[in-house]
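The chain below stands alone and is given in structure tokens; this is the form predicted on its own.
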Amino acid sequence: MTAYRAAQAFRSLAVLLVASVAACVQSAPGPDGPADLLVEVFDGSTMGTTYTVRVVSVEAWDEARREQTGFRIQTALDDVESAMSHYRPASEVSRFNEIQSTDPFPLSSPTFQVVRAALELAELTDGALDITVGPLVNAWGFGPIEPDVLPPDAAHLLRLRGRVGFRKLELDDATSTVRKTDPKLEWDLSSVAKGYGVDRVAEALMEEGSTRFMVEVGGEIVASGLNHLHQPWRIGIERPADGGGIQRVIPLSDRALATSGDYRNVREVEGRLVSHTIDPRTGRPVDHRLASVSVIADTCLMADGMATALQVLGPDDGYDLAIERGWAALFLIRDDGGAITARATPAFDQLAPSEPQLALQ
């Protein structure tokens, strides 16, 4: 059978499931009594996957206004991506990775926020984050170019697994900086800056005067304020088993919420599927039973790097770091026979209980 890769892009592995109008407008129940809100729809494409932005509104919108709301949520994504992306050969990322030096390299203030942060979660989880696993993703095929072979064999693993580690990075806070030890270093962001791209997004909303709305891209989101029926964002968590649906519905606000996967982003190699989530300690795709996992946190670019870390960990070791941090997560466990088992912490528990008898707004 020939060997594929899954889309890149593809819809969420937590999944909001509300009407696809442009704008609606819901009569329910308030704090102070009944209330007509408006719904402002916002989606299009990013980073290789697809966004949605919906913001409430007490009055309806003018079109110069819904083209300006649409401008500022696509600028602050694309922003994220010229400067993130390892796709593209201009971005910071490319550049970083293209350079063979121990020179300090200067970074946008935005990329080195995001550099910290992937660095202070890669020390947290003792490398099962680790921005600079790079090589080993492009080796078994989830880059930016196709590898000559594949599967890569144990030695040449061994060499890239020589080329990784993130404590092979240096930043200077004095002149947002970051510097190689090992000029063959690379990095790869794509586990923390989706994530936030969506804070951004949440951010520029902020500053136009908007506290109730709820941005998505690829599965992960950030849902500040209440929904137009005044009551929390119900967010699906969808079910990683050949039937779909949904595993658990949560209501979300003022939080983000992250999803890792094993199921969505893979391909075959040698009669079988991998995915694309690569343990930097091995070298290796993972293969355990995390079917996924989802995190709650305060933004979402720690939510997207938690879930990676997690996922690469697996059900056992994963969720005793969540218990060690107090992370809020809900891994969703196969078994054998392809059943989906959930295991939430307990801060999981105590901010997302479960409603699945709420309907998804």
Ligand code: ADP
Second form
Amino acid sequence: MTAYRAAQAFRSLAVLLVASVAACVQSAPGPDGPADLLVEVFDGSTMGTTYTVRVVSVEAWDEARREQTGFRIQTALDDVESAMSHYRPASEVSRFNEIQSTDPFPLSSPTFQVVRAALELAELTDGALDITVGPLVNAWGFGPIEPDVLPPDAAHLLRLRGRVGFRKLELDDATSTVRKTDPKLEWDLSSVAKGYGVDRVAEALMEEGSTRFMVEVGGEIVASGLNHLHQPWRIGIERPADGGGIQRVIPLSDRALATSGDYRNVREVEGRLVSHTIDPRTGRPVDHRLASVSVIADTCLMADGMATALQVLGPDDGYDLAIERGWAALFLIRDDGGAITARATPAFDQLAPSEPQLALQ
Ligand code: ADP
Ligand code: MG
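Form predicted in complex with the named molecule, following the form predicted on its own:
Then the entire complex follows, led off by the chain already shown.
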């Protein structure tokens, strides 16, 4: 465990894994440049993290307009949280976990869509992303049910692993239901819910007629159109090393970017910091050199799930899978001394060229 990881874990203020460096509040291009544009900024809390939304506007919005948009953003996120949080006893996720029955369980259309995407990704990643990992997440102290002992003993882990497996879930499109074939199965949509929330906010802004905005929830991002400087939005990927800083600035427009890291959500178990990402193959938190992985995709739902899956697989198997699937991914790999090496897939370099001039402003 490096000093860096220890320091990160005990830092009182969470550092955004992906820092937006996209826009300040206002800009004033020169007299011959394009029209001056403004940026309306909205922020708040959701799903145990924070969000920021920036919308490019031609003129300052009045209070009524700001209130309406702020309300729509918060409502879109609240809807996702109340359906998909396993911390909310009345959510669809919690109720499905509660019932120990193999009967079909009706899902709202958003939850159905999220579960379907997660199961597709589970197939594509051979179960690296597995939303039935819930009991293991709890056993390691990252879920709503605090474990009696940490770390869980090997026999307990073996029993829990017997209850995990995405193939034990059956979705039925016609009836919009899900069924567990093992009554003890429990799920956890945390690996994809934030990304889906970002997509829902983007959708709400589009419905309002906005086309140029950036939505960020806990480091998962959608950028639409150009920023107020008439350029792609610029997103800084944090360098997870002593001293921090920005590893690379990503130009993003009409795409999503999600990042999974091994150091932000950690807890101490027997003097070691363990990550909240569980490898379903071992039932244990991941333990490798992949400090973070960022993925660019068309939707934030997919980018979020892909990033979690690659974080499970680690720097070598994850990279190989991203190459095989043609995914745009950037791996930040930590060496023994804590230094970071970046490794991007060709698809990532193509979508987000690493240009020296693309520095922070
Ligand atoms: P972050 O972006 O904050 O790093 P992720 O999107 O990677 O978070 O999701 C991590 C969460 O997903 C964990 O807190 C846990 O609830 C759940 N989880 C952990 N391991 C897996 C896994 N292998 N497959 C699916 N969900 C997982
Ligand atoms: Mg994720």
